[in-house]
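The chain below stands alone and is given as structure tokens, in the form predicted on its own.
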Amino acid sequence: MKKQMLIYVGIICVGLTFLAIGSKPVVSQTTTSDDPHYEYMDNETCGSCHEEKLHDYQSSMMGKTPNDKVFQQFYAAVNAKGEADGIGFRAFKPKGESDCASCHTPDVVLDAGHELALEDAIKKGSNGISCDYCHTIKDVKVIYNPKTQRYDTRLWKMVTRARGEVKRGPLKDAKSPFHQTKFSPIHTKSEFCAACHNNQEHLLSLDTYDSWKKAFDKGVVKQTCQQCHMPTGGKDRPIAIGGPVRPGSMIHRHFFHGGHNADMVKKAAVMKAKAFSDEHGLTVHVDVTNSGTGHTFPGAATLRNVIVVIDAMDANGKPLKHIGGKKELLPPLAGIGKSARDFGGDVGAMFARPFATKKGKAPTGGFNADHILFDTRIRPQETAHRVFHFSKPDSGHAVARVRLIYRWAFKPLVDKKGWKMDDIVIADQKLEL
């Protein structure tokens, strides 16, 4: 009946906007105080008002959660059949709560005070992460413990709400017909991100904000995550119907696009190749520099990947021998099988930090993950240099094709789990010798 209520206001106020903004809002609650009984307005009422905000906020993988495939078979290990295939949380632990229910349901999570069962959280009714739950949020702390080196990152540790008609965000100004306004400092940081964008397990399985906190304190990183992924821009508009027109440079998009968006990967990296050739054979020198992301690249996520490859022929096509050694190979997680998309023991190099299991399975999630199997990302601002080796061609010049490929997951597990995931080209260089 109340989320009635407020659908009809704000069908109203989107009639008499001329005459509302600016009025005092009807609603008392005070800014400060949180109110146990309140109950989430859900995203369509929020975008009867903010049309351009809840359409990029649904186009977004934030938006999908906890609905999204790919997590809940992961989460349930089940392929994408919905055959149990051992491969997943629930594999690990068939029953009880998790840390997978706290960023992907976290206003149920909140209310609990503890961990849930993600299946639980849902029958619940939890709307995921939607646009009111973090509208109400008051603070955020990010909570570390030097001597341990280890976060905690329990959200109802580190998130204070501030449920109720008082809605907080980064303007100074705000007004609305339909709820109260608050400006939110904590808005406009990254630790407002950390609740989510760092996990602690018994591996740090989530470092996104630990490695752009490192880099922004030492001046290597000037943005937060939202100027990153909220970008401002377009032409002057209302942020609400009926609002006042505001500048483009003010106004936030939600797309949150990351490592499944195609553009937002590829302005991440630059890569730089050369070839040399001498009587000893032919070099392939790689330069990849974390030109535009403010953490590690690949990402934080523990099956983000990033692979070099490398063909090298002669003017006839055929392949020139590779005489670097095993360190100069991919490894098994870049793909093994016959298809065209599967690089494992190719010539190149791969950038990720895959997670491995006690007795060495890899990948695996941060659930049951025992150690690093090895930490190859590059830093923000940083380049990765690495050679490859090759024979002189019999004759004639050499070619050698690079290039530099992003993938969301491991191909191994992909292929396992029937997923279906496109790989974004970052650079595709042709060296000619």
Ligand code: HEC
The other form holds:
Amino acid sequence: MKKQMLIYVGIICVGLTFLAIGSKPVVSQTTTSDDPHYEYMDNETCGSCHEEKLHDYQSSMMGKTPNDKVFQQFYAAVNAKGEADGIGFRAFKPKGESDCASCHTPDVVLDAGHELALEDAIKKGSNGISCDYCHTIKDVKVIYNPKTQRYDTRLWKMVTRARGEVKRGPLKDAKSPFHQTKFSPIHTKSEFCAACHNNQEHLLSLDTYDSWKKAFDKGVVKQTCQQCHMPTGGKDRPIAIGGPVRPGSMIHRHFFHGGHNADMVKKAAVMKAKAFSDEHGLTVHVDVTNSGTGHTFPGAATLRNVIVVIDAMDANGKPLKHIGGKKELLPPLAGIGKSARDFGGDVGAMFARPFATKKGKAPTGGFNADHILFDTRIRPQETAHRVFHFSKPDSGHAVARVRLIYRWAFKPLVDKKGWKMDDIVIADQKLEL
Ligand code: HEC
Ligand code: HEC
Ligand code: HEC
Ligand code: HEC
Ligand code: HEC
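Next block, the form predicted in complex with the ligand, ref. the form predicted on its own:
Below: every chain and molecule of the assembly, starting with the one above.
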């Protein structure tokens, strides 16, 4: 608080100087420049007044990183028990810096101005992606070369900070007893999120911003990232203790829900299934429409996947013979074990973008991938149409059950790692003929 007071006094003095010399009081240096000695405050400090924001943010994946176990274990190439398993970044590059720290611990990477080893970033006391990190960002520049069709996603090239007492956000008239405030247009734009939700490696391994931008420019998507991931609404209330009551329509929840949240995932897509029967057999038609995201479905992280599973049987529950050929079967990435959730080889379809190494190892991360095994993700407002063929039941009617399931990681990887993952069932439809 002492430092705070000093700065307030400093600002008042600068203000008085302006008045004294009769010029317009422009924003003083202290409020706009970046203070390299500034120490980020922790989320709890901000949360002592911004309780709702802290509560929301603590439940998000961004609020957890770099302590998110899945991230750490995929980075360190260890399983849930902490045993080395050769799957992940450190198996590929055992020592030295990497880009992983950039987006997962941006504060200390920007201090360094170059890539760091995650271990070092954590040792340097990174606060992860903190309230104070985001709210002292001054600008984000998206750097894209249309000739090479490549982005430059190095964080220190994209982000300009203004570390200090001024908290930047979407309000034009905010007054806080604890910090200064400044209206910041970049906080209301998708480009703000682009700093980390695009990752140009050999491949564009995260392409959420790119995919959103293409759809937005075409008018297919009308909302920004914030409008879907930081929803407004609820009753009128103050934004902070000591602040005025504001309309709910101005207040942004800090959930950042994504692939780990069932309610969010269920908003993403709708499925329509129909079955027909003729002398050749039973045909099941499935349409999956990406009706609710602003980017591909599933999203960017190369481990995410969506699967359609078809079970067709006769009136007695006896499975109907599948006659549609291999392309109507799910790949091993849908699960290779013996459990009821292992769908590899079953009738269905997968929507995903798994990365693979030269030797065909999949799934892998962007760090050692050299090709994309396939990209069947569904673009915004587009519909994927799939048809499946079965023989007719010997007698009686046929029943087809069609499920649409979302997984935040490929099941064989989840099994090897010993991670906990529930299937999110987006739709489960029964068709009788
Ligand atoms: C350009 C920024 C950026 C870089 C660089 C980056 N990540 Fe990430 N990482 C993200 C974002 C954003 C997500 C969430 C993506 C999504 O859900 O679409 C994520 C998600 C993940 C996840 C999934 C976590 C979960 O719980 O589902 C893992 C694992 C991961 N990253 C590992 C790594 C590793 C290992 C590296 C370095 C080789 C790395 N990341 C480099 C931005 C980055
Ligand atoms: C002592 C209470 C208090 C603390 C602690 C506090 N704030 Fe605030 N903050 C406020 C009040 C009050 C407002 C104004 C609310 C309004 O006008 O509706 C505000 C406004 C803001 C705004 C809006 C700025 C704008 O122009 O859009 C941001 C962003 C913000 N705070 C971030 C933070 C961050 C980050 C921290 C921690 C480093 C923090 N606050 C700590 C009380 C506090
Ligand atoms: C400093 C980098 C950074 C910025 C800026 C950033 N993100 Fe993220 N985001 C991440 C990382 C890293 C993760 C993954 C964390 C993990 O799982 O360990 C993530 C995760 C997410 C997730 C959850 C993904 C999932 O599948 O659960 C959502 C949604 C999200 N971010 C949305 C946004 C939005 C919207 C913005 C802009 C307002 C934004 N992010 C800005 C780095 C960032
Ligand atoms: C990943 C970056 C990010 C993080 C982390 C983050 N915010 Fe925000 N915050 C934003 C953005 C972006 C907006 C503006 C959204 C818009 O206007 O579209 C915002 C808006 C706000 C506002 C203005 C009021 C409102 O509801 O719009 C306050 C206050 C605020 N955040 C406080 C916090 C606090 C406190 C934390 C930590 C608990 C936090 N933020 C964490 C990006 C972030
Ligand atoms: C029209 C609403 C909408 C817009 C706009 C939108 N999203 Fe999403 N997003 C969703 C929904 C719904 C999901 C859940 C489905 C999913 O996880 O694939 C999602 C999922 C995500 C995930 C997790 C994806 C995964 O499967 O790995 C991330 C990260 C994310 N969004 C970031 C962003 C960013 C960054 C932007 C802006 C560039 C953005 N979103 C724009 C609706 C939206």
